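This document starts with one chain, in the form predicted on its own, laid out as structure tokens.
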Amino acid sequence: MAESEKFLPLEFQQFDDATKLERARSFYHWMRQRRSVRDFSSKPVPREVIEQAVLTAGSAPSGANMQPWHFCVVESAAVKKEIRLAAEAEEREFYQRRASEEWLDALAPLGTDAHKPFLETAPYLIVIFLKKFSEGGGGEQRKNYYTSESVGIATGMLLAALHNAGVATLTHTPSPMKFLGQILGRPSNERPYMIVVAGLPENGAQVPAISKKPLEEIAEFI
């Protein structure tokens, strides 16, 4: 293959400065409305919506384009219940024994505890796995690079895509999470990274009265 055939022309839409600013402001105001929801409705969400959001996540940049992620989309009520039972067992250990008082104090304003009904109620659990190694065409193992960074970017894009589609989300990270690989039958080269709970909020759902830091506290321009 000729060197020129290894590359394609870039498809990139440019805007004038006013349009850039308007789109940036609009996206910010939309995304700042995203909140972590813990009271989910069991009302279904079309699978095609979830598929498109996962495809968006899969378009994320990754180290050497190795795409070191796998998304298990759990719809089965039986599997969701199994995940909930295992997660709550770990969470009880966390709240009763593992977490420091400082950590528990930090969590207190959010009103969280070991009870995780959303893991059964929400129509989808998207379990994200990080792949330290991938299989080559001949079955050989190939090391993946910048895996945490790559999967973190993909997860952020998944959350944005779901919110953009009008789907509420919650990130959940019971610790340890090895049970997820066992329940979902994932290979040993993958480790659980995060559960993204996805669905619609229950009627009357409430969220903690918290705020985000202003620009001057999170960034500087040098």
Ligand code: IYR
The other form holds:
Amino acid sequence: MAESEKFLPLEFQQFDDATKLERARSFYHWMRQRRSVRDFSSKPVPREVIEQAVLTAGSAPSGANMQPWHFCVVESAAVKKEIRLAAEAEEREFYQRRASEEWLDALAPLGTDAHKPFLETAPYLIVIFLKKFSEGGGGEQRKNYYTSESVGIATGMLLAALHNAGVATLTHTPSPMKFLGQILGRPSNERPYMIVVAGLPENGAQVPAISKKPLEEIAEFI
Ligand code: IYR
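So that was the form predicted on its own. Now I'd like the form predicted in complex with the named molecule, please.
Next comes the full complex, and the chain you just saw is listed first.
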């Protein structure tokens, strides 16, 4: 059998139905406590916690297992500052000119503006890049498949892994994000996908009073 066709026995943990339900409920209750945090403290978080969460993200399924992602974990105060300055310049454009009234209305409950101090205060900015192509062994370009789906799944797993470890997160997408590739020196086959800001909430941090839709509104069983 060719190397590419090698199969192994599946390791799969089985639970009885009561345990399945208990685990499903408790995971939901835990995950629904995750909130996007914008008031970050500068308190440190051990780097190994971030490494483990990135490993979890990297275990995500991906098109043809191409793993079309790269995680740039920014700890350097100087680089965080550079990112903040560039992001705030784009955000000022967004809030003052680019965003439609409709978009600004939709954002109003979140209380966001062009001011992004968390990009400097949080201990980590995890900048996720999407690779439309990967480098083959001989330096040639190899196409990746379903890249936005794959990187979206990995990002969701990263958020869940960080929340599970007691690390607060914010998904942040200054638009356009081209400056991230320049600041971080990433190659042209990678496009910035999202910044996941990670750290601990500031004492007394507040979050918007928003709710999630009930099951009947988001799902149907046919
Ligand atoms: N990127 C801007 C605007 C923004 C857009 C959406 I859609 C959000 O859910 C939140 C913010 C900012 O970060 O302020």
